[in-house]
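Read the single chain below, which is given as structure tokens and is the form predicted alone.
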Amino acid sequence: MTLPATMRAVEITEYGKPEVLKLCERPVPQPKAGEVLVRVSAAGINRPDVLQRRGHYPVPPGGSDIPGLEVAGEVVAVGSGVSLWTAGQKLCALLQGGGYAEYCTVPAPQCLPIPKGLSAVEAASLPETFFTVWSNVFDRARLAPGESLLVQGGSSGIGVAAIQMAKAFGHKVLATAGSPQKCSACEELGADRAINYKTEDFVTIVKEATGGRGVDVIIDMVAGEYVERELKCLADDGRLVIIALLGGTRGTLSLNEILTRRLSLTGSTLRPRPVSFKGAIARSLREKVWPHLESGAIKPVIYRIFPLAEARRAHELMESSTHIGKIVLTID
């Protein structure tokens, strides 16, 4: 197959606001050794890519400028040493970047099938909030058979994932959201209850929908004040896991009660992760959650796609905090 020496791309001109997203063209990269290149058929939206465009989620070492951190799309070429892929396969993938653009390249380990009967679209909305959920929720805070599951932030897109997985095993799940709207959607998606935090106190209803004794685990996109409330909302050998700072940075939390109760305050990124960490997740997604998503019972909620070239309006909206479940880049 012959490809173009240039391809489309929107980088980071500087930091700041959504404008300084610019489409501009780039060399098309070529596979290391170990991974594949994509043609890119849609590429995910995800509140990391805002925060790299403002300067605050630096680029790993050898990674791409380019936000974007999931594609779905076409093997086109292979390097050395990948044997589980070749050309013309379809499928979607976890990048360290480069996700806004034509093509990317991407370790062949974080690559896996396109779900049967899923598009494209629905499938780049997939990998980065997957991942997160099963490394956190699953791996991390080890929510087990019976116990039951907070998601903060329930109508994003870690949040309609979060939902779904942990009812799709049969989990109690109950979920925060901002409006009568966003807990619709998640009470429809499968929470047991959804809470909506400007009305009401998450803590009480927390309390009283589990008879007294609170959750096993929450999943924390907060963090700041809010860990304080969390941790009365824990059932005792509770873990909260915390994945994003959208409340600060700093918070005040009783230590008394985190030993008298055994409560377990951990917290993750994905990004920076090895290969061999995140090809781990792979393989348990394939195994546990794609059947789940082949099935239907899990299904990917997409609120709005756009064009590569409307990169800055899909920055937009995600700042909005208007959307439920995924915003989607389409490439032409």
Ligand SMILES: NC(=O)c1ccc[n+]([C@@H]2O[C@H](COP(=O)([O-])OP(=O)(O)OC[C@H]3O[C@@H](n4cnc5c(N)ncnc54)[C@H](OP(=O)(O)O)[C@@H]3O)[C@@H](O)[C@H]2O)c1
Contents of the next structure:
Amino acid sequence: MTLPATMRAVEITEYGKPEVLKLCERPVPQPKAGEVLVRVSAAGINRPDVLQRRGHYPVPPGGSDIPGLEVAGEVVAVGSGVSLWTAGQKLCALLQGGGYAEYCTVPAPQCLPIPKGLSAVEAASLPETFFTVWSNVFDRARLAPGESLLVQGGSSGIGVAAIQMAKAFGHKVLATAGSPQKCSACEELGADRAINYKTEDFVTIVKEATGGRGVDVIIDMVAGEYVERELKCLADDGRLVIIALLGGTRGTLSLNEILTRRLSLTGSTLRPRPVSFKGAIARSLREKVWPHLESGAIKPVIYRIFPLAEARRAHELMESSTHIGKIVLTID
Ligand SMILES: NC(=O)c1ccc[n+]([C@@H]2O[C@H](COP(=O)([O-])OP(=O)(O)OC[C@H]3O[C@@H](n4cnc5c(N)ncnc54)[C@H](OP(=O)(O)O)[C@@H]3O)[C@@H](O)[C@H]2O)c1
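Taking the form predicted alone as the starting point, write out the structure of the form predicted in complex with the ligand.
All chains and molecules follow, beginning with the one already shown.
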């Protein structure tokens, strides 16, 4: 197949507001050893893209400066040493960057087949949030059979994945969100109780909903002053995993809670982790989660689709926080 020399992409022309996102012409990247070249059909938008655009989320060494952490599309070429993927196959993939473009390269271990029955748009909405939730809730925080989960930010891209994955594995799930409409969406996705954190105290509701015991695991994107309250709603031996700091980098906490009730406080960011780490998550997702997507037990939640040229509007929507689930760009 003859590939064009150049492609359309969206670049961050300078750090700032959504209008710094501009359409540009870039060389089509070449796959290195172990990489796949993908013709992109759709690219998911994630909050880390917004942080990158504002200058608060540096590109790891070797990563593309073009934003975009997840895509779905078709393999058009492979680098040396790639045997599992060949030209013509459809896939979705977790990237280190470069998704807002007609073509991107990705390490082969970070690619997954499009779950049967899903569209490219739906498949593009999966990798960043599903890798993050699997890594933090199931690997890092070791959510075990019979245990319960609290999802802070239940209507976010991360939240809709976390609620559905935990429900698919039979866990009790509580979730917070900032409006009645968002709370209803969380419950429709399976949350046993959604908590409107603007009108209800999540510590009180979590205690009530768990018979005073508390939840075993919390996935948290707020942190800051939330942490002290979150420790109070963990069960003994509970684990709090922080994946973002929307509420700030500083808070107070009672070390006594940790000491006397054997609590664990941890966190992680996915993007800088090595290919081998991400490849291991991809294998777990394919084996344990992809069947639930193919059966329809877990459904992608697509809130709005924009063409690539309107990436600016997609970021404006994400920053308005009026969305529920995922925002996706399409590339024709
Ligand atoms: N560590 C990692 O590897 C990793 C990977 C991917 C994403 N992330 C982080 O995860 C977060 C979610 O990403 P996303 O792409 O899913 O973004 P998103 O869809 O824009 O979601 C952000 C959410 O934060 C919620 N929120 C803000 N303040 C809140 C509060 N006080 N209590 C409860 N919810 C609150 C908002 O809901 P309301 O409007 O209801 O407040 C909104 O749903 C981002 O901060 C992102 O940087 C981390």
